[in-house]
Each structure stands twice: as C-alpha cells, then as structure tokens.
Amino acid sequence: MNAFWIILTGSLVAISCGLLGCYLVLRKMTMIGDAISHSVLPGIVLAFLISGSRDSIPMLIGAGLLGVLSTFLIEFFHRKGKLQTDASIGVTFTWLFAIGVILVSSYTGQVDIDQDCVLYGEIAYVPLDLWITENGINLGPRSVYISGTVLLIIITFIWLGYKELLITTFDPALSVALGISTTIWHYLLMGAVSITTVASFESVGAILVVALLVTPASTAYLLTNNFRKMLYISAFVGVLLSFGGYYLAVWLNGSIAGAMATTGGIIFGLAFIYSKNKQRILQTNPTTASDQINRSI
C-alpha cells in the first residue's frame, strides 16, 4: 500500500508540474521553479516566527506569499531593469535565499528549522503524514490531498484560460493585438507554478518538483509539434517515470526522488535520440507560430 501511496502521489505532482511545465518550456523560463523553491526561504521562516508554529498551513501561506513576490521581481528587474530573464531568476533567488538563511541563523538557532527542514522534503514519507479525523478514521496521506487539490485547480486554470495562454505564449505580439494582456496572463501563470512548486515541494522535495517541471514538458516538446499533445505527453510522462522511478529504487535500494529524477532524464535521453532530426515546436517565423496556434486552439 505504501507503493500506491508514493506512486500516486508523484504521479499528481508530475501531471501538475508536467503541465504548467510545457509553457515554461516555450517561454524560455524552465528554472523558475528552482528559483521559487529557494526563494520561499524567507517567507517560511517568517511564518513560523508570526504564528510560532511549525504547522503546515502557516508555512505554506508564506512560503506561497513569497514565491509571488519571487515571480514579480523576476518580471520587475526583466522589464524595468532591462536584464536578461535568466540574470533576473539568478538576481532574485539567490537575494531572498539568503536573506532567508539570515533569518534561520539568526532567529530560529534554538528551533529545529533549517534549510533542508523546510526546503527538502521525501516522498518516501508520504505514507507516513496521514490525515486522521477526530473520530479516529484514516483517510491517507495528507501530500495526496493536497497534490489532487493542486491538480485540479490547475487543469482548471489552463482549461479556462487555454486560448489565451497559448496566444500569449507563442505570440505576445498578437495577443496585444487581439486585446488580451499579457502582463495579466504571465502574473496568473507564475502564480500557478508558485503555487504548485509551494504545494509539492513538501511532499516529494525541491529538486524532484524542478526535475518535474522541465522533464516531463522537455520530452513532449521534442515528441510532437502540436501544443495540445504536448501537454498529453507531459502528463503520460510524468505517471511514467513515478512508477519506473519508484520501482529503480526499490531494485537499486535507493533515494526513490533521486530514482524518479533518473527515470526521467532517461526517457529524454530516448524521446532526444528518437527526435534528434524531427522539427521542434517553437520557430522564429511567426506564420510558423500563428499556425501552431491554430492548430492548437
């Protein structure tokens, strides 16, 4: 049963992170989730020292509240500052992680929180964080409850706001041009992956949540040239290298996320070998993108 516990969990996250992925892929900004996974330190470490607790709840509120405010400056330093996506990921995550192990060194010396505590979680204690009602009655673990909930909020969000993700994804330009924002729409996507990061990481660990979300979107993207089918394949892959990953590590004996990771870079390495002459999604024409997203749509 335990199994079943961890597989199904990876599965939920890799579907969620595998999704929200693909765009992250097409918009050239794959690391965003590592930054936020470093970058929620502050936030944290602040909502133990307000609520005083080390409960769930409070730390996911401030870990979520930061990892916003980590996508905003992000935008804010690419758009005001003039600086290359990449340098403003590197400029804001290393600035709040630090700032985050300040507060841990300086506020939190006599409480057992630190980095690894709150930034690295193992899936293989899934089973072990179970939610029990007051009446006694086990329901299961508490990381599938909430990677479900995440799941579906985000198969929610990109099922109503498909089109316009897509639009302003392959072609900011018409976007403008048809009225749709896409300030507003980058803002909403990186709320997305903040939350999604914020709400795995806990369960399945930092490293294994940036594995999903350029994985999975990485190996679609050289499997097929029609956006909708990437996103199909994303999620059949992240479910694969859940189970092959659990299973590599049970045969080798070890770190199952470290075994999950592996599983899935060497789905890649094929799906590269595989597509090593095929034509990529994205191209520089803009008839090529207009088509995409026709096609797509």
Contents of the next structure:
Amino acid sequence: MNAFWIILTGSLVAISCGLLGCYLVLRKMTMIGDAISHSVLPGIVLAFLISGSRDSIPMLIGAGLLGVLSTFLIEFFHRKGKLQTDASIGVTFTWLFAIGVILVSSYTGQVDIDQDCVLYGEIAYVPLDLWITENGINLGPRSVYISGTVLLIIITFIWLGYKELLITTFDPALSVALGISTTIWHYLLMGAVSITTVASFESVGAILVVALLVTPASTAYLLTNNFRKMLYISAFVGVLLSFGGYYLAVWLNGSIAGAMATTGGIIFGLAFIYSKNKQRILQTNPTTASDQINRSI
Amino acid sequence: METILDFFSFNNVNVIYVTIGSMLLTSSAAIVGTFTFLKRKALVGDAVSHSILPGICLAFMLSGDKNPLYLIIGAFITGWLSLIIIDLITSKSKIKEDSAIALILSVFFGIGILLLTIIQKSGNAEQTGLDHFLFGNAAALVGSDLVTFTIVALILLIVVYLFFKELTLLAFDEDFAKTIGMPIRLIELILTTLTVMAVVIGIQAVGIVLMAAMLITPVAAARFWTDKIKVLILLAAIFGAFSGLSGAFVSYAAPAMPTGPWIVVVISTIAFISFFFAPKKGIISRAIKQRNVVQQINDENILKSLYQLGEQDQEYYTNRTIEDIIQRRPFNTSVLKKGLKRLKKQGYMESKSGTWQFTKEGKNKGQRTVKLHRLWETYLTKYLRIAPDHVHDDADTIEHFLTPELESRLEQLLEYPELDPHDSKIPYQKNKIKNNSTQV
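One more: the block was the form predicted alone; return the form predicted together with its partner chain.
Following is the full complex, with the preceding chain placed first.
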C-alpha cells in the first residue's frame, strides 16, 4: 500500500510538472523554472514561521508569490539594469535560495523542514502523514490530496487557456495582433509553475523539481512535432519515471527523488538514441523518408 | 562585537588558514566566472556545480575515504562530462541550450543525491561530513585539505594569466578569434577546464548548490562599475574575496551554520548595491538621467509653445495664462505647471499673478528650438526628399538633441534658408546672422 501511495503522489506531481514543462521547454524558459523552484524556498519557510503550521494554503500562497516575485526581479534587472538574462537569473535565484537555507538552518527547531528535505524532499514519508477525519475515517495521505488538487488546477488552466498559451508560446507577434497579452499569460504561466513547484517541494525537494519540469518535456519534444501529443507523452513519461524511480530506490536503498531524476535521465537518454537512429535511417534511405513525409502530410 | 574583534585579531592559526583559503577560493571562482559571464554562458557554471556531486560520491565509494585529491578528481570527471553531454545534446538534437543545461544539472544532481543517500545508509563511518559539500563548510579548510585546494587555485590563476589574451578574445568576439587563426576549440577547452576547476575547489567553502553564484554574482556586480576587462576581473576578485572573508567569519562565529548561503547573501548584497547605486550604470542613475532628458524635452517644448504664441501675435513679452499654452500644445496641466516652475527657477520665465512671461534668455531658448525644428524640416525635404507633411514628427524629436556644432553645419549646408517647407519664417538670432554672414 505504501508503494502505491508514493508512486501515486510521485505521478501526480510529475504530471503537473511535465505538462507545464512543455511550455517552458518551447519558450526556452527552463532555467526560469529552475530559478522559481529555488526561489520558493524562503516563501515556504516564512509561511511556516508566520502561520506556525504545515498548513498548505498559506504555504502555497506565500511561496507562490515568491516564485512570481523572482521572475519579476529577473525581468527587472534585465530591463532596468541592462543585466544579461543568464546572469540576472543566476544572481536572483541563488540569492533567494541562500536566504531560504539560512532561514531553514536558523529555525531548525521551529520549522518542520531541514536541509535534507530542501534537497530531496521526503516522498518516502508520504504514507505516514494521513488525513484522518474527526470521525476517525482514514482518507489516505494528505500529500495525495494536495498534489491532486494542484494537478486539477494545472489541467484546468491549460484547458481554459490552451489557445492563448499556444499562441503566446509559438507566435508572440500574432498574439499581440489578436489582442492576447503576452505579459499576462507569461505571469499566469509563472504563477502556475510556482504553485506546482511548491506542491512538489515536499515530495521531491527544490532542485529535483527541475528534473520533473524538464526531463519529461524534453523527451516528449524529441519524440513528436505535435504539441498535443507532446503534452500526452510528457505526462506519460512523468508516470513512468515515478514508477521506475520508486523501484530503483527500493532496489538500491537510496533516495526516491534522486532515483526519479535518474530514471528520467535514462528515459531521456533512450529517447535521444532512438531519435538519432530514426534520423539516420531517414538520411540513409531517402525514398522511405519522402514516403513518410508524404504519408504524414 | 567581541566575536568580530576576536576573529580579526587572528589569534588562532586555523582562523588564518580558513580565511585565506576561502578568500582564495571565492576570488578564483570570480575570476574564471568573468569569462563565462562575458561569453553569456553564466548558467553553465550552475550545471557544472550540480554535476560534480555524483563524481564526489563515486570517488568516495571507490576510494572509501575523503581524501580531497580523489574527490577533486571524481568531481572533475563528472563536471567535465556534464559539459560534454550538454554540448552533445544541443548540437545533435533540436533541444535548446537552456533545456539541455537544466536537464543535465537536475539529472546529474539526482544521480548524486541517489548515490549520497546510498552512502549514508551504508553505515560507512567515514561518510560524515560528505554532505558538507552541499552547502559548504569553510571551517574544514585546514591542514592538507587547504594545501590541495590552494595548489589547484594557484594553477588556475597561472593559467588565466598565461592565456589572458586568448580568453578575452574568445569571450568578446569568437568569430574574430576564428578569423585570425586562433585554436578556438583548444581555448574553449581551457575555459571549460578552468570553470570545472574553479567549481570543484569552490565547493569546500560555498557548496555545490550555491556555487553558481560565485561564478556569476561577483562579475555581475563588477560589470556595473567598469567597462575595462582588467578592472572588471580585479573588482570581481575583490568582491569574491570579501564574500569569502565573510564566509570564514560565519564559520567562526556560528560553527553549526553552513557557510555557503552566507557567502552568497553577502555577495548578492554587494551586487544589489551595485545594480541600484553604481554611478552611470546603476538603475537609479539611469532613471535620473532618463528623467532629466524627459524634463529637458518638456521644458523646451513649453518655451517653444510660448515663442510660437508670440509669433502669432507678433508680441513676445506678453503675459500668458496656462490655458493659452495648452491651447497651443496639449500639455498635461500638472506637468506644465511643474515645468513652468522649473523654468522660473532657471531664469527663463517670470510669473505674475498666475500668468507667465518669457525672460530674454527664455525667449532665445524657445526661438532656438523653433529654429532647429524648422531647419530640420527643411533639411529632410531638401536632402532626403521627404514630403513636407511627413517631416513634423521627426523634427519634433530631434530639435532637442541637435548640438550647436550640428546647428551651424545645418545652417551653412542649407545656406540660411528664410522659410521652412510650411512657409513659416525661420527665426535666426539677429546678431548671430550678422556674425555668420561676415564670416561667410
């Protein structure tokens, strides 16, 4: 049963990340995703300190705000200070993350997270934190509900804003012509990434969230040219690495989050080799290549 | 306070070692970071620093102890490997560089975490302290560890010194370097190796997770103070060394604290001060400059409108109300009022019971703006053959920026035309015309 809950939580988190990751990969903004995942840490700790509990709502709000703030700061230093984007990202997130780590280590007694949790989460403890109603009915682990809710929010967001997100991603000029604000959708997307990062934080830690954001989406990007398919493949790879990660971790007796990232790397490596081979076949055999192109048209 | 005095009295020889060590490590990272920053590949440092974790763990698993030499070799191999794989992914597939960096850094770090947890659960007594590499522990910089790290840092500095010219050229103009036959691949390899070296030795003080900051933040801060690369490197090294000093202090004052985050907070503070307050390039000084230009344009427009009103009535020194001016040119009322007050302070304007009047200087300035506007319109129609009804907007902008030198060149080129394309008279200052015509 424990295995089931852990894999379920991992999958829910990985699907949310995988879906959003597709947009980040296509917008060339994965490093901003990396920055957000680091920047939410001080928000999480402050929310802990202020609300005094591990309640999810203040945490989601506090940390979500910090995530969006970090993207705003990156933009601000880039636009107003003429600092190149890569440096702007690097300066901002390391600063916020450093503050977060200092807060964690200064309030170790009061805050229910430690440096290990920051780094690789505690998905192994998911089955221990149960949601039990006043009548004593066991509803299952709390994390499943949190990550499930976030996944629902993300799916709703993508479903409602599918067209807008697609156009602002692929053709910003067209979106301006159609009256769709690229800025608003940019910040909505960043907000969604922040919420997902916070929800994933407890399970897989700040740094490995990046693996969930990038690996499934990049794998899917290698395998298809169709955006809708990319979303599906990415979600599927998310589930796959959650399964693989769990059993790899059990086998080696190590961190589940680390094993999930490792599995993700292996899946990406396989996809990379597969896409290379396919390319070579297409190149060496031009007739089948043109056939395939004709068929696909 | 007492701790600070204690620290700087350097009574304890270990304190001196730790201080010198961490200053050396952070400043050499800052120096290498300068080149990756200028090459706009700052985030590559982030990938390298995360990727050395599996190397450290593997080296430990194979050797069974924490000899820094083994760990450095292990870290070096995986750090280097990560850059090669990033290169491979970006060049052989449609994955873009940012995704490749994020992918490799997170996957390598994930593998590292997996190995680290395996080591921790294996019960090897030697493993305590291995996790200090994550967030840094400057206090460990003593004895033979310090010697190893110092030697690597010195090698690094010597290599930078020897290849300074090549590295600079690579950072600024790769194409040019290629044209003059420089072995680009080799120099890139040197820079890559230097980056990995800087990260590998830096982690002792700063830690894997935040090491990227030591490559990026000092130079980002220094960039706001100078345009010269040598000064840039020197400043970055000083900023880096200062943050290293603070890291050593933290490890002295609060031994339980990880030093990395404090070093990063100190260097970030320096960076933010630079971003905002640096003269010339800082955000505030830029904003002031911008505001001054906006004000100057606004004020010149006010004087111009008054002059045009004067032209209309053939009477320049009458009192005008604010409504008169707005009728001539649609100003925002409060902006106009502020501008008028500023002009009064500068002596271009006088006010009498709510009405406004030129001083002589004010009239001259307004006249000059009108003249420049019309001269430019004439120039555009005559030389660039632009239709007269298309030249107004352009002239409205450039009239504020023409220097006296350009002004006299324009006058001579156009041979002091009397009328602009809209048949308005071009107002020259009388005495000047005389002077100029005698010269011509």
